[in-house]
Amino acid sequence: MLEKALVGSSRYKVWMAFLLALMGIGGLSYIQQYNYGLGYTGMSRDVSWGVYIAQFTFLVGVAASGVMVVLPYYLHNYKVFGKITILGEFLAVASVSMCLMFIMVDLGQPLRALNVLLHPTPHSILFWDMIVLNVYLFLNIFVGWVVLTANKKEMPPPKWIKPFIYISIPWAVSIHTVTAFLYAGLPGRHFWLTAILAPRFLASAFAAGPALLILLCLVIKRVSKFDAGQEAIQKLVTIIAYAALINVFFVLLEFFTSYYSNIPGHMDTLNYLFFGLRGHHQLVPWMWTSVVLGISAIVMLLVPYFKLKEGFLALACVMIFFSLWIDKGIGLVIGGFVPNPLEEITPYYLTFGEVLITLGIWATGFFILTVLYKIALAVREEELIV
C-alpha cells in the first residue's frame, strides 16, 4: 500500500516538496547543534529543558488523544466514529514519532539514548517512559495498518487483532501520566509539585487532539471525496468543549491552592507567568494570549451558531490548539524552572537554530502524518469505487 503515497496531485507534491524542505532545514541546524553541542540552545544551567521538552509534553497529549475515537468506537460500538477511527491512530503514530525525535535533538548526542537500554533504571520514571511510549508507537502502527490492510480487502478486521486495540486504550491514558510523573516527582520545582498534574495533562490533551484532527478532517474534506460526517465533528467539538472547561477547572484550583496558601514558591511561577515578577514579563504576553484564545474558542465550541458552520468551527479550533501550545508547549515548562529553587530568575531564549530544528520535526511529523493519511484516504477512495 506504501506505492499509493507516491502518487498523488501537483498540490500534493508541492505540500511534500514543502515538508521536505523544511525537513532539510531543520536537519542541516541539527548538524550544527550536533557538532557544537547544546550552547547551540538557549538552555542553560538553570533551565535544563527548552522548548524541544515543551513540545515533547505537548505531542504525548496528542498522541493520547486517539483514545477518544478509539475508545468509543471499539469499546462501545459508536460507529459514528468508524470513519476517523484510523486517522486518530495514525495522528498517534506521526505526534510519537515528533516526541522521539524531540527527545533525541534535546540529549545532544544520539548515542546517549542508549544509554536507557544499555543501563536500564526501573526507579527512573524517564526509563517507564520510554517503554510507554514505544509500546504506544508500536500498537498503533501496528492496528492501524492491520485494520487498513483489512479495508483493502473488504474484510472486517481479524479477532486476533482486539486485544491489541483494547491494550491501546488505557495505554493511551498511561503515555501522557507517566509524563506527568516526570515533572511531579521533582519535589524542588513547586510548580509541577502538584496531584492534578497528570489529570491537567490527559484534559488537555483531549482538547488539543481532537481539534487537531477536526481540523484536518476539515482540510481532507476539501481536498479529497472523504467527508468524516456532520455527527462525528460535532461529538467530537463537545468532547474537545468539555476537555477545554476541566482543563480551565484545574487550572483555576492551581491559582487558588497557590494564592490562598500563600506560599511565595507556588505563587512565584503563576506571577511570572502571568503578571511578571520582579521586572521580567517575558511570558505574560503569551499567557494572557493563551487564556482569551482558550476562553473565547470554548464559547465558540458551546454556541451552536459557531460550532455548526464550519469557518468558525475551524477557526475555534485552531485557537484552542494554539491557546493549549502555549500553555503546555511553553509555560508549563519554563514555569518550571523561573524561578528557580533559589528564587533567581534565569530567563530562557529561544535561540534561531532551535526555532529551525522544531519546525524541522514539525514537518517531519506532517510528513509522516501525510503519508499514511494518503494510503488511508486511498483505501477508502477504493472502498466508495467499489
Second form
Amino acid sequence: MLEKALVGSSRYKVWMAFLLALMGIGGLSYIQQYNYGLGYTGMSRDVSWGVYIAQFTFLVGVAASGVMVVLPYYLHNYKVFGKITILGEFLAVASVSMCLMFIMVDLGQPLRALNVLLHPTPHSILFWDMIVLNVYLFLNIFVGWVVLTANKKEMPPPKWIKPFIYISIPWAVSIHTVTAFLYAGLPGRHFWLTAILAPRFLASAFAAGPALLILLCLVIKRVSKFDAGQEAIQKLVTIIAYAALINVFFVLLEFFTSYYSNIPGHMDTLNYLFFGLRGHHQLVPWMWTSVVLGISAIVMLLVPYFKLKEGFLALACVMIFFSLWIDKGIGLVIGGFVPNPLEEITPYYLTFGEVLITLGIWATGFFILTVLYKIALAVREEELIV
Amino acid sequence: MDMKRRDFLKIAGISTIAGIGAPAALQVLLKGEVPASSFASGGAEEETGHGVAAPVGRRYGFVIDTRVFAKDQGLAQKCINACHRIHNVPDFRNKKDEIKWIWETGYANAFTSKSHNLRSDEVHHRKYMVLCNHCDNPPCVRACPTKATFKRPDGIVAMDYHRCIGCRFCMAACPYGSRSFNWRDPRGKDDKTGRYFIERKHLNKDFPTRMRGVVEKCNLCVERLAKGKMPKCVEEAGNSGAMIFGDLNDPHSEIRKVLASTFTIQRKPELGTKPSIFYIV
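Write the structure block of the form predicted together with its partner chain for the protein whose form predicted alone appears above.
Up next: the whole complex, starting with the chain shown before.
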C-alpha cells in the first residue's frame, strides 16, 4: 500500500517538498549540535531539560488522545467514529515517532541509547517510559495497518486483531501516566510533586489531541473526497470542551493547594509562571496568553453559534491546541526547574539552532502523518468510488 | 460450576506467582537500590527518615564546621580549587555551561527548609560549602535508566561516565542541585581566546577527563580513598577542623564523636534522602 504515498497532486508534492526542506534544515542543525554538544541549546545546569523534553511531553499526550476515537468506536460501538479511528491511530503513530526523536536529540550521548535496553533498570521510570512508548507505537502501526489492509480487500478486519485493539486502549492511558510519573516522583521539585499530575496530563491531552484531529479532518475535507462527517466532528468538540474544562479545574486545584497551604516552595513556581518571581517575568506573558486562549476556546466550543461554523471551530481548535502547548510544552517543564533546588532563578532562552531542530522534528512528524493519511485516504477513496 | 478445574488451577497458579513476585518488584521500583531490609528494619531514628544509616559496613560521611570556614575566609576557595583541579573539572567561565563539584552558597540556598527571617546576621551572611550529599536513599540512582550512577556499599554515590547516556534525569531528580552536565567538550578550548577549559599545567593525568554529553559530580574522592588517602577538600582543610571525614557506622570514629557532641543539621532531611553531610552552624 506504501506506493499510494508516491503519487499525488502537485499540491501534495509541494507540501511534501516543503516538509522535506524543513527536515533537511533540522537535520543539518542536528549535525551541528551533535558535533558541538548540547551546549548548542539554551539549556544549563539549572534548567537541564528544555524545549525537546517539553515537546516530547506534549506529544505523548497527542499520541495518547488517539484513544478518544478508538475507545468509543470499539468499546461502545459508536459507529460515527468508524471513519476516523484510522486517522486517530495514525496520528498516534506520528506523535510517538516525534516523541522518540525528541528524546534522541535530547541525549548527550545518543549512540549509547541502547544502554537503556542493555542494562534494564526497573526502578527508573524512564525505563518504563521507553517500554510503553515503543509498544504503543507498535500497537498503532500494527492495528492501523491490519484494519486498512482488510479495508482494501473489502473484508471485515480479522477477529484476532481485536485483542490488540483492546490492549491499545489502556495502553494509551499508560503512556501518558508513565510520562507524568517521570516528573511526579521527584523529591525537591515542588511544582511537579503533585498526585494529580497524571490526571492533569490526561485531561490536557484529551483536549489537545482531538483538537488537532478536528483540524486535520477539516484540512482533509478540503484536499480530498473524505469527509469525517458533522456528527463525528461535533462529538469530538464535546470531548475537547469537557476535557479542557476538567483541565482548567485541575490547574485551579493546584493553585488552591499551593496558595492556601502558603508553603513558599509550592507557590514559587506558580508565582514565577503567572506573576513573576523576584524580578523574573520571562514566562508571564506566555502563561497568560495560554489562559486567555484556553478560556476563550472553551467558550467557543460550548456555544453552538461558534462550534457549528467551520471557520470558528477551526480557530477554536487552533487556540486550544496552542494554549495547551504553552501550558505543557513550556510552563510545566521549564517551571519545574525554576527556581532550582537552591532556590536560585536561572532563565532559559531557546537558541536558534534548537528551534530549527525542533521544527525539523515537527516536520518529520507531519511527513509521517501525511504519508500515512495519504495511504489511508487512498484506500478509503477507492472504497467510495468502487 | 462454569469454571473448569483446569482454569481454576491456572488462575490460582498465576495469582500465587504474582503474589510472591509483586512485593519484591514493588520494592525495586520504589526504593531503587536500597536493600529490602532497610524497609522493615526497626529503630526509631531510621524510621523518621532523618537519621543515620543502619550500621552495616563502612559508611562514609562529612561534618562541615561552617564556623571554621567563616573565620578563615580563603579556606573554602582553597578546598574548591584543589578539588576541581585534581578532578580536571573544566572552567567554561559562563554560567550556562558551568560544571561544579563543590561550591559555596548562601544559608537560605543551602538550607531552603530552615531559613527564617530572624537568624543572626553572621549566619545570614556566611557562605556554606555544598556538594553531593551521597545520600543513603539517592533519588538520582533511582532515576538513572542505565545504572550509570549507582550507590556503592560504603555509601558513595558514584558515576560511570562511560555508561551515562546524558538523559539528565538524575539532574532533575537531585534535590540538592549537585549534578553537572558536560554541555560541551571539556577537553576542548575556547574558540576565541584559545584558552583550554582544563588548564594544561593543572591537568591531572591520574584522573580521567570527561567527554561531552555526560553527567558528573563529586565522587567523594573515591580514587583517593582507594589509596588510603583523605578526600582532597578534607586534606586541604587540614587540621583546621573545618571538615571532618570518616565512617559514620564506626561508633569510635572522630566523626561520630563530633556528631554525638555537637548539634548538626542536614540539607532537606524532610525528603527522606538521608544525606551523609552534616553541618555545624
